[in-house]
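Next up: a single chain in structure tokens, the form predicted on its own.
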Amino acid sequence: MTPIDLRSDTVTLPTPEMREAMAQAPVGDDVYGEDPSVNTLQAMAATMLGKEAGLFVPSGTMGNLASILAHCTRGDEIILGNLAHTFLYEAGGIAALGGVHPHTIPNQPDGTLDPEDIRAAIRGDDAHFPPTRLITLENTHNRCGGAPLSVEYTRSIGELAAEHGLILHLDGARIFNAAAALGVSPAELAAPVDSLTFCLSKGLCAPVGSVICGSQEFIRKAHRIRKQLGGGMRQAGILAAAGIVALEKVVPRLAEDHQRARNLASGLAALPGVVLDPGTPQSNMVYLTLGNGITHDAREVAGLLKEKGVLVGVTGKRRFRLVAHYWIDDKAVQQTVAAFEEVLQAQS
């Protein structure tokens, strides 16, 4: 039996259309700039995000790292949230490989950074301090419930950055989910930022890859850094072809994942022993906590759910994240609720 895998939207498999496109993809040597499928993907991504150019990279982590290193030099400081993916989950690459100093400030529950906290974090011109160079945001914000950051908020931070001569980078791994949740275009969300990355291999179902978008000059710098990091690929069009299908076919249907996340949350909310985060889901992620009446912890409950064919993400001692995606249909939602009900009834 194929399990119902709600651990993340990174577990998505390529669609049949993607597999066909990959098999038939026209390819060339991308290090020479001659892969037509990569070039098409990069141009398409830039257009959708309202930027001058795009760059295909193997992963979102490399995308954020290459972007930050393109903007910063050794000893520079960046301001980012204490729950930011770049700070928590990217192996300290900006410091280890770039000598860039992270200055963390608290993420608010909705994933934003308080503008006054940002202002307070900006360094003055003093030889004792690393120079503040860049602000990073994350949209949607993973650790803050999959919260989408609004156009208005992002614009306000863009204006703050410009006021202080700073650069604004967006970890837009799930920016298309944010756009679907807010009912706006991805380009509107990206307009205030100088650069951004987005992932093709999360809810968009492609097997590999992310795209960096920004100005021509920025992409030229990021391209050199991609090479330094070992990200120069050859006939990468086989992978880019899946990304093209993702942008054309999967992006327009993301609202379906959000609706199924709402249906899942509604079903789980009716179960004794389940405490949903306020407002969940804000996009395709459902966050929940076990109530006091449940004797098992989250890992034990996850193990019992696995025996029933349901895989969930454990994010704390009594806390879960469940992520809806392309391969989670209405039946899977119903089966997940039923599995939770059976497991929790036995533990209460």
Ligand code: TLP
The other form holds:
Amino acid sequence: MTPIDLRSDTVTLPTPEMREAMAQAPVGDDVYGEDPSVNTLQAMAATMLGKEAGLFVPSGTMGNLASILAHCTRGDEIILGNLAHTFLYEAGGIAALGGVHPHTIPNQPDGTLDPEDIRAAIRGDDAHFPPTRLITLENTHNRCGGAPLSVEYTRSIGELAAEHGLILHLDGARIFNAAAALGVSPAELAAPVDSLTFCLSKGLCAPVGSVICGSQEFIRKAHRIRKQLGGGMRQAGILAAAGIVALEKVVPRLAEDHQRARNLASGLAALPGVVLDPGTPQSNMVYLTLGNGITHDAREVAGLLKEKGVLVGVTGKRRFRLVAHYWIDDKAVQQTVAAFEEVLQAQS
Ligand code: TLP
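Right, the form predicted on its own is done, so what does the form predicted together with the ligand look like?
Then the entire complex follows, led off by the chain already shown.
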């Protein structure tokens, strides 16, 4: 039996149309800039995000790293949320490989950074301090419930950054989910930022890859850094071909995943022993905590769910993340609610 895998949208497999496009893809040596499929994907991505240029990279982690290294020099400081993916889950790459100092400030529950906290974190001109160079936002915000950051908020931080001569980078791994959740275009969300990374290999189902977008000048620098990081990929058009299908065919259907996440949340809300996060889901992620009556912890409950063919993400001692995606249909939602009901009933 194929499990119902809600651990992440990174588990999505390529669609049949992607596999077909990959098999047929025209390819060339991308290190020479000669892969037609990569070039098409990059141009398409830049147009959709309203930026001058795009660069195909192997992962979201490399996208954020190459972007930050392109903007900063060793000893620079960047301001980011304490729950930012770049701070928590990218193996400290900006510090290890770029000598970039992360200055964290609290993420608010809605994924935003308080502008007053940002202002307070910006360093003065003093030899004791690392120079502040850049602010990073994340949209949607993974650890903050998959919350989308609005156009207005992003614009206000863009203005704050400009006021202080700072660069604004966006980890837009799920920017297309944000756009679908807010009913705006991805280009509107990206307009206030200098650069962004988005992922093809999460809810968009492509097997590999992310795209960095920004000005020609920025992409030229990021291109060299991608090479330094070992991310020059030769006949990468095989992968880019799946990315093109992702942008054309999967982006327009993301609202379906958000609807299924809402159905999943309302099914689970009715179960004793489940405490949903307020407002969840805000896009494709459902966050929940085990109620006091449940004696098992999240890891044990996840083990019991697994025996019933349901895989969930454990994000804390009593906390889960369930992510709806292309391969989760209505039946899978019902089966997941039923599996939770059986497991939790046996517990209470
Ligand atoms: N997120 C993964 C895990 O690493 C936590 C997930 O399952 O959600 N930015 C954001 C906001 C992300 O959520 C992720 C992956 C990345 C960057 C990194 O992308 P990859 O995995 O392609 O390096």
